[in-house]
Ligand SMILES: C[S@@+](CC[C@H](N)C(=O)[O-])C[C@H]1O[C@@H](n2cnc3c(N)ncnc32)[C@H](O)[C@@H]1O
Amino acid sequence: MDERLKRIRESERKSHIEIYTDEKLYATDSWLKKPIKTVRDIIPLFEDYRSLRVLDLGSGVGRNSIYVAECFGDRDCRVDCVDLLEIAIQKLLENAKEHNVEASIMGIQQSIEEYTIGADYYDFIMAISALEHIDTEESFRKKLLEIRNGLREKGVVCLVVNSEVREKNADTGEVVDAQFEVNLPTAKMQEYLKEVFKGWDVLKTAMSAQEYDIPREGFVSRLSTNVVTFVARKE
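Now the structure: this chain alone, the form being predicted on its own.
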């Protein structure tokens, strides 16, 4: 692991530990307040399924995966939740128990690039603000191909990925290195998605410019990003 990757992952580890320690899932004013709208909008696509296999890459403490498990609590539902951080998986399992979905939630502590997605295995794969934390651009592209091949017929992919990320010290305005392993131009990110999922039924594609503050070691960073959202169903 090169020095830049080590530095980014240590910075992300510290900032997420702070967030996960201080914030309670679905009971906070932070981004952990509720699952994202795009995931909520996808749920009706699976209403007729008697069983469901879901993968949440970069699951964190269960913001989206626990919601999915709750929605399908009356049937066979398994959600594999992959995250690099030990504290994330620990909190995920605690939250799953609190929300009575522990039987459906499987916590897997592993980096996204190391986790192998089996072919034709999942009905729904989501990666929310996660794929940009894969170690290299090459690994990013390989993981997109794995996601494509890992979905069954009529399977759905939901990706929300940051691109063209900029960071600066919120107090001083000093520009700092963006703490993202893969930081692609927006147009290139969109082209990758279009190419890999060519021929699929694209249900949503969008880009929105966003800005928010995030804790970094010793300071608060003001982060600007173009968030790319992509949802498609396998034909």
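Since the structure is predicted, the reported quantities are computational estimates derived from the model, not experimental observations. Numbering follows the first chain given and starts at 1. So that the term is clear: the rigid core is the largest set of C-alpha atoms that superpose within 1.5 Å between two forms. Compared with the form predicted in complex with the named molecule:
- After superposition on the rigid core, displacement of the C-alpha of residue 217 between the two forms amounts to 2 Å or more.
With the form predicted on its own already on screen, would you show the form predicted in complex with the named molecule?
For this one, just the chain is written down, with no partner chains and no other molecules.
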């Protein structure tokens, strides 16, 4: 692992441990407050399904996967949740129990890069603010292809990915290295998605420019990002 990757992983690890320790799922003012709207909007597409196989890459403590499992609580539903961090998987399983969906939630402590997505296996694959943390652009592209092949007919992919991220010290204005392993220009990110999921029914494609402060080691960073959202269904 090169030095830059090690540094980013360590800083990510620390900030996620902090939030996963301090904030309670669905009962906080942080981003763990509720599942994202894009995921909530996808649920009706599976209304007629008796059985559902879901994959959540970089699941965290289950903000989106527990919600999906709850929506399909009366059916055969399995959500495979992959996350690098031990505390994420531990809290995910605790949250699953608390929300009575432990039979549906599988916690897998592994990196997204290492987790092999079986061909033709899932009905729904989501990766929310996670794929930009894959180790290299090449693995990122490979994972997109695996997602494409891992979805069954009528399967849905839902991706939310940061792009063109810039960070600067909020006090001094000094530009610092953006703490994102894969930091693609927005146009290139959109091009990748268009190319890999060519021929699919694109249900949503959006880009939102956002700016917020986040704590980094020893300083607060002002982060600007173009968040790309992409939802498509396999024809």
